[in-house]
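Next comes just one chain, in structure tokens: the form predicted on its own.
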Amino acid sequence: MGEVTASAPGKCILTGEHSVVYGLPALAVAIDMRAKATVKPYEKGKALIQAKQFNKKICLPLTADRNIIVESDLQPIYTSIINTLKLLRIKDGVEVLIDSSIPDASGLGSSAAVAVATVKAVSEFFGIHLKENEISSLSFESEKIVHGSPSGIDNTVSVYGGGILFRKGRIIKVKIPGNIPLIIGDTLKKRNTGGMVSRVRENYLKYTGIFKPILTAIGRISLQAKKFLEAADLSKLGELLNINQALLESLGVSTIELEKLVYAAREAGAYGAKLTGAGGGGCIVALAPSDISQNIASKISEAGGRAYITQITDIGVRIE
């Protein structure tokens, strides 16, 4: 047996963070940055997994006790491959090699992209092939190690690519037309997006009345977000990023490294700029014109943050 690669992109939500915990909608789109999955034969019983990204490798046994402790960092890769080969009912060993060019723990979906690769590569490397949300829901129960109560928004569009208004049991998808630039701005500074769930439902539990309004009309912003991105009308688009970006820090999610990059972008000219994901640490998105997206990127870069070109890609989980 020789070897097989999975790709899947990252994820970036353009509207709709923290509402989409209650049931209401989100608008999330998949990035041009991807995590790889290669996967060889190993020693029967055995997974062997390297993750270039954090200079680890460990060897565990493929086994049904769900009491090993791996490496936070691993523990959703091997979860990942744990679960397919339950399901492909496969006992042969794996070495499972990952390298992602997408950031971790900064809200562009590292850890769901790394599970969604890892599926697909593994249950390729023996011949099956399974239906996308079959992959979808595999790499779900890994996201679920890592964020606690996920969503579920981060692995479906990593399968689909993409679009998608996503609202809990809910997939619709949204035509994106042509090539839509944006640009990333990681402030370096790691995020716990299940810490920053809790914290919004803490303050939603003591303050309901007012924090039901701003998730809702955060939700409402996607649903409008939706029209305009389809129409391709950026400037409308990036509008309703800045609202949003208000909501989000009246929910206390947004941090002065966020605001500062924010800031930056939208005084280099974006249309529009929000932080991406949880908050509390990890990346803006910036919405802007192709042809001034490399002086945002470097005016994001002297305020202290690190700024991908990236674009919105329909391309979803795929074998190399």
Second form
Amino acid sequence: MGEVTASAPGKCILTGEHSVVYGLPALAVAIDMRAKATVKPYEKGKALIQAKQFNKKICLPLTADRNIIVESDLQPIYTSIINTLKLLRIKDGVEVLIDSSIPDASGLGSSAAVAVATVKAVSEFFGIHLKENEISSLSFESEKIVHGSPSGIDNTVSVYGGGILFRKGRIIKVKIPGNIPLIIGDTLKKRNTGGMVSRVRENYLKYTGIFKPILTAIGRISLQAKKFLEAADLSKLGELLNINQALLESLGVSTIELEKLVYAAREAGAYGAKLTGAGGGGCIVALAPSDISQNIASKISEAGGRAYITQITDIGVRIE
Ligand code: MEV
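Right, the form predicted on its own is done, so what does the form predicted together with (R)-mevalonate (MEV) look like?
Then the entire complex follows, led off by the chain already shown.
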């Protein structure tokens, strides 16, 4: 047996994080940062996992309780291997090498992309072609172990690629009109999605009557944002990003570091900017005319962030 490599993209939520957990729509796109998983044969009953970006290598049993908790960085890889082999009723061992260009724990869907690429590479290594929805469900299982009670948006976008309006597991493909640069600003502060989702849940339970209309408004932003995105009306889409950011702040998930990057981008001429992902650290996304993207990236760096200019990609999970 030779080896098989699969890759899957990271994601950027344009609007609707957190409210999506409450069954409201969110708008997200796949971005051209990818996680790669390469699978090779290994000793029966064992998985050798190597994650280049964490500089980690570990050998784990495949016969253990499938919900076994390992180091959090390696959890999506391990759980995805176990669940895929279980579904395929395969007892052979595998070596899985992960190489990801998606910054981890920063809101860009790195754990989901790693899980999706792993499921695809492991199944194809044994000659099984899983359908996209099967890859997404298997990856969702590992997302639940990593993040608690996620909505499933990250694994969905990573599997299908492109733009997606996501609501309660239902997906509507969004037409992306040409090249739209997304400027990402990373605060370099790691954060924990499960923790941020729990924080919002606590506030929601405390102030339900106040939080419900905020979440509903964010859901409405996503429906409107889909229309502006499809019409390539980036200026209005940017305004919606700004409104969404204010509402996210009211949910308690923004931070001073995120706000600094948001304001740096806006002051440099972005149409709009907001945190993306769970908040509490991680990244912002800014929308701007292409000719000033580089300048916005520089201003983000001056404000203490690490900037990336990314593009939306239509390419979901695939074999390399
Ligand atoms: C995580 O990328 C976005 C959140 O809405 C959580 C989720 O949807 O699972 C904060």
